[in-house]
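Next up: just one chain, as structure tokens, the form predicted on its own.
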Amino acid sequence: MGEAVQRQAEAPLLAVNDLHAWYGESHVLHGISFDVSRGQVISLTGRNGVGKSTTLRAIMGLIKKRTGSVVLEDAETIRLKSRDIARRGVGFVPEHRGIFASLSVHENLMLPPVVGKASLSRNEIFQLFPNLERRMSSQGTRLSGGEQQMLAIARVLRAGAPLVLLDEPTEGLAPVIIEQIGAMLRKLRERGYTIVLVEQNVQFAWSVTDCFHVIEHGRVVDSFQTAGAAGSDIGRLKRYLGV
């Protein structure tokens, strides 16, 4: 009990409040809040188009109008550029995986430079993903979905980034594949990292997943936690994305 009103005290390590964002003239978030603990994933799900995946990419920076506030350990994050921002320890895995075609797997692997005290080095990653270290020398471009998946994740580990944000991590994998991304999110979990995951995918997002936050139209409309939820609120989670 004692960790836990510890753990509400502490301030969060991401505070997203009010969050805007404009695709040219079309306004597409309309007021996105919410806050991530040190060490909790939470996942953010909504029926396609509602704004999840444009959430994590205005919080990295990466779109050009956007207004509100997101804080990161005590400092605003809202006017930096995206590289201002990876530098203050946020690892972003896009969801079409960002593997540089004319580069080898570990070329790839080595390419961002260490950001945080959090970067796993090559065997802790090879523990994690075995897969890699055999494609060492593999083209990127040349790997399956599930393995180029593990590769964008694994660049973001190595960078030492302690807040990664991971948009739909399962798209198109076989199952296999999504049973090591989700064993590895439980790994991560336990080593203190902080996980924003976009996922469709409602049974692997709630093995991995301490908070759901539903968007609809740009905003933030239902939250709940998922441990000890009853039935009811994952039935309420299928209503909303109308499984």
Given for the second form:
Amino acid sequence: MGEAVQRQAEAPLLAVNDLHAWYGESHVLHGISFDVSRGQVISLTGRNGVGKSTTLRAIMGLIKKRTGSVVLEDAETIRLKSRDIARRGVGFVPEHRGIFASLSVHENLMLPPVVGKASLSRNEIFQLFPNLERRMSSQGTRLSGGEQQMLAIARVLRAGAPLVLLDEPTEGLAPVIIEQIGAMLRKLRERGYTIVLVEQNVQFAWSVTDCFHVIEHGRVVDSFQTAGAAGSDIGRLKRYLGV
Amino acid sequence: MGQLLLGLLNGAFYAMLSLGLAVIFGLLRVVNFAHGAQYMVGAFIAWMLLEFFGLSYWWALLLAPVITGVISIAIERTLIAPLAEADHLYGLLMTFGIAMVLQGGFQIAFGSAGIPYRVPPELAGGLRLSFMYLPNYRLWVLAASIAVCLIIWLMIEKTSLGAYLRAATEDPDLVGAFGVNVALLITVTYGLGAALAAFAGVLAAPIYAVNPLMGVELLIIAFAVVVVGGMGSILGAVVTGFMLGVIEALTKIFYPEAASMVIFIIMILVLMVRPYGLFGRQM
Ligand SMILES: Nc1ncnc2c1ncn2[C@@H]1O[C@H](COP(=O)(O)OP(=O)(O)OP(=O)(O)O)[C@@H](O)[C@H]1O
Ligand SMILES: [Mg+2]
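Next block, the form predicted in complex with the partner chain, ref. the form predicted on its own:
Following is the full complex, with the preceding chain placed first.
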């Protein structure tokens, strides 16, 4: 009985099992598996083109041809449409941010319908992202790269998804901005968000991540816990990335 | 001067039809060849409402777009939406087929001769200007089309439905990944586009006779307008519509023989110099 309760508490929020994905005939994911517990931040890492973004897109239901299992809060979602997956409380921050050029910052922010109880109010958003407040009427793509990244993250937080998929938030950004994004992710972790981060910048990801999964050729080939990790672990991780 | 006004009037029709075509193209990436037929259906419904139910022009102006919109939504759901995953060429061919069937069906039922539709009594008469006689009805059409273009533009630029529409025009998959029902958005947009075409059809009924083929030539021109304005550009469609209407009218004064092709000459020139159109962005 005690053990059953324990299990219940430990049931992962997201469980990906043997996930395969194809672009047309090209087989890109070859059985990705990993779990994410509630409140955990995990990072998927690996070299260019190994299938990190494809993994997030497949979880999100954006890859038409996919097989395997993606269980979200005990419900199988592999056959669901991407809008229904989103409505189960998954927020997606795509590679290259996905800011709409024909929408203002405000419209970008308000676009996603509210999908979860975690929805942040305007004031909370502006506390986390002070830069956005005075840019609300600008065209979305007129923002700097860093501001666009903040907007892309703010957008899913406003929609209230407790699980956030974040694809390379530091891509192409200056070190100061990366520092800000790190601080913001730590705040989100404190607030109990569950985050799946795709990140090649290990230096950055290390301080916000509970667990790394290294992807090669569409498979998870190694995993690391950051808690209690030795310097040699970081070295091993960096060797996978060739940095 | 008179020609200029007539040009503006034609331009208003071009703008209204091109606007619907551009919005639908932006969202579906399908050139809606049924647009001209929907315009024609709008005019026929106006005539039928009068003939069979004694409902006036003003009722037709309201009801014909609604009826055409509902029919078109059914058509979109059953015939066009299932092709969404396939190459957009199939969607285009489907709308072409729908247009042919609608035109053919109305020809069988009503023949190809035009059926006259009377100008509503409230708008009979006209203004005798120094340079021309200007029927009141034409003034009304000009004002109504400008108002409708303005309303649609505001709807697209200022409302949240418009924001969904613009976003889904850029990246429908991402909008879906935020939990928005993009398929429904497309259906609603298609219905509104068809309603807009039908509205133009009712406006046209008293000017041009109601005729199964009345949408054919207009559609080709509207298509050229959309290309010149920039595929999918809403502002481009409206501005270009009025502009080409005026240019066509002026050509009628200076070189009448070329009037019917001047729009297409401009289209060719624009495609050579600015393939994405005057207001278009590369897609
Ligand atoms: N739309 C697509 N069509 C066909 N192949 C694609 C498509 N997108 C990605 N691929 C291929 O799938 C593989 C995995 O791509 P993916 O974008 O998931 O890699 P990634 O790990 O995110 O790389 P990066 O670090 O460069 O972002 C690559 O070989 C890529 O060329
Ligand atoms: Mg990627």
